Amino acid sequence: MNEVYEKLKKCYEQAEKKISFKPKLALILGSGLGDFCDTMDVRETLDYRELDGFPISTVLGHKGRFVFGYSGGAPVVAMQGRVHYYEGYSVQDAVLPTRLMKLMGAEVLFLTNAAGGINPSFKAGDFMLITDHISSFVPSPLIGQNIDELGTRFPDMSEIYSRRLRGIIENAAAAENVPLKSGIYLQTTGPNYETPAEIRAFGRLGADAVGMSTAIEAMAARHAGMEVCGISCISNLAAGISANPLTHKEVQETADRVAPLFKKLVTRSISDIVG
């Protein structure tokens, strides 16, 4: 058996013995956004450490657990703390949680992240609906033996972020009076922030925001047949655009400031997607 798939199946079998909840939507919460789970009707939780061989979140503020419950009446599994490639895990381990949530029953993946703004019209605290991404700066999670049980060897990525779901989120934002930008997200490996020269290059490539996650998770989800959507919280202006040095503290402070709007937008969006 494919070693990556064998590890995934073992994690799933262990989770199945501990959790009875069946989610329809998987939500990955980015840096500073983990408090969204406070708005959920929580039924069960599962710490990553309870699964043998499962990658553990090491980033400050990432609790490292799955939260199962209802958001806006919809059955959801939320990752309260994602796993990043820069933490030293293989890219396959970094997307293991995404694949596991698919096996748990989730058909939709809702991605969130904190990102640096490249588009000059963006400011810290804006929300950006992800329309597409650039992932050439990280290895594909599909490298290696294909997991035929999940998807085809050469999956189409012409519409990674579902037009249908983007429309639902745009309508939810309008209904809740939450300002929403849109744009292209670019993933780097991290953990260092980008140089001003890199940011200028990324802007010329067409990127509106940059971060250290999301693209590989979206690719793994599409490979497995999930419908994908995503929102970036523009937590800071990227290097060379901002006059100040970049810090993780700034990311968390911005996320805390806009958390009420974020919770309102995501809750309404999830309810409309699943409902």
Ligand code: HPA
Given for the second form:
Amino acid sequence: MNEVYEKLKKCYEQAEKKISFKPKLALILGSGLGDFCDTMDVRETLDYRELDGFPISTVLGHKGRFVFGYSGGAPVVAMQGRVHYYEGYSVQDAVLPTRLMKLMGAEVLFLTNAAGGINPSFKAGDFMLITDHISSFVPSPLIGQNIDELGTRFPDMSEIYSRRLRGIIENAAAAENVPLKSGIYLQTTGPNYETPAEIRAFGRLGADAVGMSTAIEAMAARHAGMEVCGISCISNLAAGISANPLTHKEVQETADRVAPLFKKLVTRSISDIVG
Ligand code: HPA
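Could you output the structure for the form predicted in complex with ligand HPA, given that the previous block was the form predicted alone?
In what comes next, the whole complex appears, and the chain from above leads the way.
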């Protein structure tokens, strides 16, 4: 008996009874895109707490739900409220929602996040198309008995962020006049921000941005055969690059400031990917 898969199947069976909408694309909303669903033609919603076994956010008053509907004409399931490893869940639980959205029908995973900029050419408020990631500082979500029903034991990760989708997003950004950088995302466990020494080390390893999510979700999705893409909002310069101490307030304020542009970029990208 594979416990991780049994839990996933149970969540899926409960969701299936409540939801009839069939999404083609799964969207994980990061900081700054919390109100993205206001731009959607919403058809159904499902609170995480309606699913027994679903990892529920520890943040009080946190909106945790799946929103089903159309974004730019495309059938989408969006996660309003992400599950982070630093909240204390197992890494397998942290990717349960990603796998669940795949079972619901989504073939594409669109990841968004707020991240600290390491690349010296980045400014707060920039957007970075994720071209690849470094996940070596977090455990793999694929550790444990393999879920053969989803994918192979040793999945290839050589093109985890689809070249095809990256091309579409670059064209969408150009069409909408949204400047878009590109680079490599490095995931840490969080919840603390990094030290300046860590940021210098991550830069030497090739990272352009750092954050506390995304890579594990991308790996779980790729394992399950989804096509993956992602965009980071550079909400701050990483520790030691910026002269100031980092605060969640700064991250949130920058993310909120550029949210309208981020929404425009994501909406156009989704519509070009699925349309
Ligand atoms: N580090 C890690 N995670 C983050 C940061 C950062 O500087 N900014 C937003 N999320």
